[in-house]
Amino acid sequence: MVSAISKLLDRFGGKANGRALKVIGASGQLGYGVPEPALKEGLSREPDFIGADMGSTDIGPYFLGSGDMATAAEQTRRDLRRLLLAARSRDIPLIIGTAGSAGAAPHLKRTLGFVREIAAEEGLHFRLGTIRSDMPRDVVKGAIRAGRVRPLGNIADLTEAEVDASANLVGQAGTEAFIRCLEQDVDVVIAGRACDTGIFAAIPQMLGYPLGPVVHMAKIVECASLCCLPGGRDSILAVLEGDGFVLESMNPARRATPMSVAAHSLYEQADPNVIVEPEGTAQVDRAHYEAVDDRRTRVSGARWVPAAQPTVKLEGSAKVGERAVLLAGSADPRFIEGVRSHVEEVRQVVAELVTDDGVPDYQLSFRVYGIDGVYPWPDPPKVQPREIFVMAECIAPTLDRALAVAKTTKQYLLHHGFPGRLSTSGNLAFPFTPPELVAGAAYRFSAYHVMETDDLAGLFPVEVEML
């Protein structure tokens, strides 16, 4: 049986030859729903392949550490079914990156389980390629000792102890890994943690399209129609040809304009002029955005600069403890006026009550929405809010300990005395009972660093199976 990628390469004679390559970005993040009308319209354009991203660090460290998916299993399965049926009915490659939300071994295992189940139920037969992204810890430790690991942003250097503490430790596979997997003559690729661009850049690179526009296109279409006005998650079509590409949302209500597409460079980028990948960087400072019509924009001018030293972004997550939260509100203007001092006074009281020596073995923090819940404003608002919402979070070694602290906090915040109080109780209003909730295990990012490597292929092994 001839694979989908082999048929695609044969259609192009193995290289671009000035032909247009049609790419469908099916979903900004698989598992949150794929709008059917837009996908159907995209498929009517006879695309050469379909790609979809499935994860991100936007969801925080919990999912990487726990191995759980951020998306609901039922919806994730529905989305996978939709794309598998679409790709196999047209015999075109399907490429999915960052399986199961975070791309570690448990996420990849769960996603592959869904794929195998769907294939069996629907009578689908195809060659499935997988890319594993879990980092060998001895390799990472060796890189730390060699001074080849650096932090991303204003965070501490990575230590061997943090590597050991990580429940899961992954690296972001780049275009190299996707090309290596596709070269195994597969129909479907499911990758662990991966760069979003690799999903969409691998096939164009195999065909010899210029890498600057290829990577620029890949960075935009991985978010589907988010680059449009109004932004959304409907499928998007990119037509790659010559020195540029044309973008068109498959939802007629969304318009890809020069301004909206250019503005997408501000999304997830430390520098809007540079797209950094393991193998190099796409320089987009000279990119040109031109309206084709009121719904389509052509982009050209990006340049590719190969990396002098290949790198891999490392992501690790370590468990901190068990979490309980207290949820409450207040409409008492006197309580609201002094809430910052109130919560600090209660924090001290609770420490004395739940410990023998007043030294907490837990973390108790407060967020007061309406005052400083989203951002730690140094000064109170000029106009006092009519209502506030108080969230107390306790992270402790055990769930029983976390709940004990949260329940004690509730009682003493509810009855806390302060100057001008009119009632001996009722500082707080509870949206439901019990107001203390179990929020599960708490995790933190233990690794968010870049590692130099001389062996990208060795870090991201490829496996192939026939379904």
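Residues that one form lacks are left out of the comparison. Keep in mind it's a predicted model, so treat the numbers as computed, not measured. Residue numbers count along the first chain shown, from 1. Basically, rigid core = biggest C-alpha set you can superpose within 1.5 Å across the two forms. First, how it differs from the form predicted together with its partner chain.
- Taking the core as reference, just one block of three or more adjacent residues between the two forms has all its Cα positions offset by 2 Å or more: 417-420.
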Second form
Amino acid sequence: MVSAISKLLDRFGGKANGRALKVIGASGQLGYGVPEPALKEGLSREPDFIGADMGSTDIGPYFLGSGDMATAAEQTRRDLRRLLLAARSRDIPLIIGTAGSAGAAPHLKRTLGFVREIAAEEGLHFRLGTIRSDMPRDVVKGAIRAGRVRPLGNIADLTEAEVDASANLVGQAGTEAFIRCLEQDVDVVIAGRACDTGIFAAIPQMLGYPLGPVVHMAKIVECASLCCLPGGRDSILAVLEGDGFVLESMNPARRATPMSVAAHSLYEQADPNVIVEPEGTAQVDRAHYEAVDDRRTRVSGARWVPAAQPTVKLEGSAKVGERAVLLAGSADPRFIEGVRSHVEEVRQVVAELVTDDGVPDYQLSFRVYGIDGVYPWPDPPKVQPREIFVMAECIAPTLDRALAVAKTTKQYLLHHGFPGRLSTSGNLAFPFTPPELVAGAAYRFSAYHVMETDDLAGLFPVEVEML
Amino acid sequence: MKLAELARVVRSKNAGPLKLTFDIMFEDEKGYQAFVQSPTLEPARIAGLYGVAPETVEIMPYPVALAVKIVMDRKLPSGSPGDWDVYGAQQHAPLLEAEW
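Take the protein just shown as the form predicted alone and give its structure as the form predicted together with its partner chain.
Next comes the full complex, this chain leading.
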């Protein structure tokens, strides 16, 4: 049986040769729903391969640390089934990156479990390639000692202790890892944590398309039709040809305009002019965006600058404790007026009540929505809000401990006395009971650093299995 | 002038868990130029609005999309205890309140 990637490479005679390569970006976040009409339209265009991204760090440190997925199992399976059936029906490669939201071992395992179940249920048989992204801790520690790890912003230098504290520690696999996996003659690639560009850049790079436009294309289509007007989740088609590519949403209501595509370079990026990858950088500052018609835009002009030193972006998450929250509102103007001092007084009272020595073994914080819950404003609002929402958050070594602190906090905040108090039967409105909720384990990003490496391939092992 | 009267998009988001990025996009060249050339658009002013160090604030005009990008360090990594906004999608409000 000839694999989907072999068929594709054969079709092209192994090289671009001036031919067009059709790429479908099916989803920017697999597991929240892949719209079927646009995917069907994409398939009717006879694409050469399908790619989808499945995760990111946007969702916060919990998912990387805990191994849980951010998306629901039921919806994730539905999306995976849709893409597997689509790719296998045309016998074209399917490439999925950052399995299970965060791409560490438990996320990859769960995602591969779904893929195997779906294959069995649907009677699909294919060669499944996987890329593991968990970083060997001894390698990272060695790099720390050698001064080859640096922070990517406002976070402390990575230490060996922080490596040990991390529940999961992954690296972002680059295009190199995807190519190595595809070279194993596979039909489907499921990668752990990966650069979203690697998903879409690997096959074009194998065929020799120019890397500047390839990486630029990859960075845009990994968000599906988000680069369009209006932006959305529908599949997008990119046709790579010559020195550029043409973008077209597979939903007729979405238009890829020169302005909407150029503006997409801003999205969630620190610098719209460069796309930094483990193997180099795509400079897009001199890119051209021209309308093909009112729904399609041609993009060209990005340049590729190879990196002198390959690097890997490290992401780690460490457990902080167990979290309980208290949810309550207030509509009392006197309570609202002094709410910041009320919660501080209650914090003191609670510390005395729930400990023997007054020294908390927990963190208790209050968000007062209506005042400063979303942004830490330096000044109170000019007009006092009619209502506020108060969320107390307790992080403690155990869940029982966190709940105990939240319950005492609830009672003392409800009945807290203060000068001028009118509403002496209670300061708070609870939307339901119990108003104290278990929020599960709390995590923090322990690593977001870049590590120099001379062995990219050694960090991202590839395996193949027959389904 | 307030940004809500000047711009068609004013948004914030994480650029990775350690940085916040703000995109201010304009309908036309006139609005874009008015903002880009405003003497109040400088890192120290933005740093003052957000209570961060001026050297961590970067302002990048992006004329091809009639947009200005502002990038700054997050005070806390996304989702660490005490963070206000895990996605960083609601940190643009101080830009809306300021006069430009």
